[in-house]
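Just the one chain here, the form predicted on its own, laid out as structure tokens.
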Amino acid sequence: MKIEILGTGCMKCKRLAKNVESAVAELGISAEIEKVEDITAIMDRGVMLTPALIVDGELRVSGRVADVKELKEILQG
């Protein structure tokens, strides 16, 4: 499993980052998660609104933070 934290290093971001890092921990899944905060990298994914979300190339999330037990849900699939 492939998952993008898409944002800038905002405070949500970041936040969505530690987010994804517990829902994975907790799933005891096996993912490569990748942050991406260069703006055309988001930009070329189609991202207008960050913090966002990739999991395996789909848009799950954006412009807001998951909670841990929405991620869960999304990543269980």
Contents of the next structure:
Amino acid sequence: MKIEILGTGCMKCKRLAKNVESAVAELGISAEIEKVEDITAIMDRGVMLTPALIVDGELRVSGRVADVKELKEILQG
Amino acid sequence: MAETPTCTCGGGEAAGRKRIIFACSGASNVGELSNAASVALTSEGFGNKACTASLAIRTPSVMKKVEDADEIVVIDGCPVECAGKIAAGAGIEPDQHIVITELGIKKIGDMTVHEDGLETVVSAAWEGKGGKKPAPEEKKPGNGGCGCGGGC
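Right, the form predicted on its own is done; let's see the coordinates for the form predicted together with its partner chain.
Up next: the whole complex, starting with the chain shown before.
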């Protein structure tokens, strides 16, 4: 599973990254987590609101921080 | 001109849910930590801090916020659970009730808020560690345990 966390490094982006790490750890799953902070790279993915979360190429969260419970539901698919 | 991505700092609702946060804001390290955590959680878009003192006197504005909320989160510093009791008195059963001393942070008289403690409490809220608790029992005034020095 590839997880991309998009955001330019503000506190909300950092919190989303921490929540993703917690969700992955709680689920005990294997995932490649990439933090995308470059504004051009974010735009290339069609994201206009950060923080955002892309899982296996699909935009799942945009413009807000998801909590750990919601992230676990997303990652469990 | 191409649009650039917008960060949602200062707005947004986690998981589209309206959360109201009541902190005890007591006069100890963990009380101050409850306040700092509620402010940080508001900044991060977890929910919105509301006035616990206002809840105690049930002002119409705060009761309306409670009515409109999807989730109520209470953060108490210590097992005296002042904020939890105020919430119970207003007929509220919190969806998440965090007691900071239960997260392994010892209560002391020094009111300095430390960054690592703040992260512990904020993370606990995001992780939903607080869970639901039974309503705290009413405590008679003056029988101790608060530690604020006011005899409560």
